[in-house]
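A lone chain, given as structure tokens: the form predicted on its own.
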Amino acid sequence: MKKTIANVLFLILFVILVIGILQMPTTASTNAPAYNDIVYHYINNGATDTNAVNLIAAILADYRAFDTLGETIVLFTSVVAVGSVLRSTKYDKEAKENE
């Protein structure tokens, strides 16, 4: 019964995802938020505005620095969390030795 409920929920979520993807604006659409004038500004003025050698580095380090910093903090926090969960403690080592 639980497996059937899980499968039905998965199917519903999958259908919602597909509908959402099909309703996304395409590149030909002029009102798509990902295709606005800022892209052309980055390409045309990115190297001169930031004095960076690489355009990708200029975008990540200068234009989107706070966003990149936030992503770095999230990744660091997740690595610390996984490391703290997976590490063995002194108590665990003593328990294994006493077995």
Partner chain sequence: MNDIIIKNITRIVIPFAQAYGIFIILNGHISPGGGFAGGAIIGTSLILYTLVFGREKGKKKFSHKMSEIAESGGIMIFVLIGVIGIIMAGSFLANQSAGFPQGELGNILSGGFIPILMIAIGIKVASTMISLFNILIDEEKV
Given for the second form:
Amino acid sequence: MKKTIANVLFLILFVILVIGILQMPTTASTNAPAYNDIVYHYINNGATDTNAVNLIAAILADYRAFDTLGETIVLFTSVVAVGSVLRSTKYDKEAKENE
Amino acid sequence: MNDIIIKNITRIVIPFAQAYGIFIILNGHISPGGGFAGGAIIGTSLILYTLVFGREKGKKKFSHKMSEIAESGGIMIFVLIGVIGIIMAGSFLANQSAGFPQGELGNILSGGFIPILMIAIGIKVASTMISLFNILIDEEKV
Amino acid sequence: MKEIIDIIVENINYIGAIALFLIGLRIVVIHTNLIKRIMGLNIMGTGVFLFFVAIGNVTGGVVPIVDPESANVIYINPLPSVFILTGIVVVVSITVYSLSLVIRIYENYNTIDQKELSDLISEENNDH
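Could you switch over to the form predicted together with its partner chain, since the one displayed so far is the form predicted on its own?
After this comes the whole thing, all chains and molecules, with the earlier chain placed first.
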């Protein structure tokens, strides 16, 4: 019963979101709003600015390299966080000895 | 795992997988790919080695110390290149104005520091994948 | 009828992205197994990636690798692809961190079911 109500609610949500999507001004062409001036700048000047042919690498490692630095720091933080959760600390060992 | 088929196939496959990963990292700026994809391939090959030959042998190939060095070394190379940009051109991670050798457009030696950054990212991603896997499978009962 | 089918075919990327997102959300809401919830979170993330990449799509466009010899080529939007690389890293980090928390929860409570977990925690609180 609960699951049926949830499924109906999700179907309603799906219909609402699809109606919202149909209002998007996107036609998968260069007229789309996401295809704006900065993209033209990257495409026209990217090869001469960075001397790399692959525009994605040029944006990733030159125009937005600071973003990529943050990305690697996210990876580093995840390793530190997982290690701090799973590695046993000296408090754990003391608690085990006290038991 | 003590299956002779899996062990032999793994021995054959791993060098090719790692060579392919290195190829993708080094060609990141002239073809699809880059540091993240190539690093993931190399990390997956190391995970395959640990899965097939066991944790003890995997530890010998890629120890905890080595993963620590690779982990922080990747970020250190990245930040070092940024600091070179500050010294030479006045802004963090400056490429052409900092005077990095540019090379010819479309060659493998082009793009200033982009290949070096891709190598740094590749080292970082590969070591992160293998060390996350090792931490998750190391059973350390509290 | 034909118009509706045309609209669906035109927007099939977005509809697929929404479907993936809602499948993931349904798994997160309905299932009580924590591992299944993490899987649902991953599927939700995939839906968002598909949405971003669909925004950058251009009909008849080519991969954004500049060829200096051939002019008048339409490239797809390279910016969403770059953002998605960041997104993939974040999803991997979140997945591993939640998996490590699940391992700790299983060591402490011997269950990974959300309902049993809530019962155990409320019993513990009543004891004190």
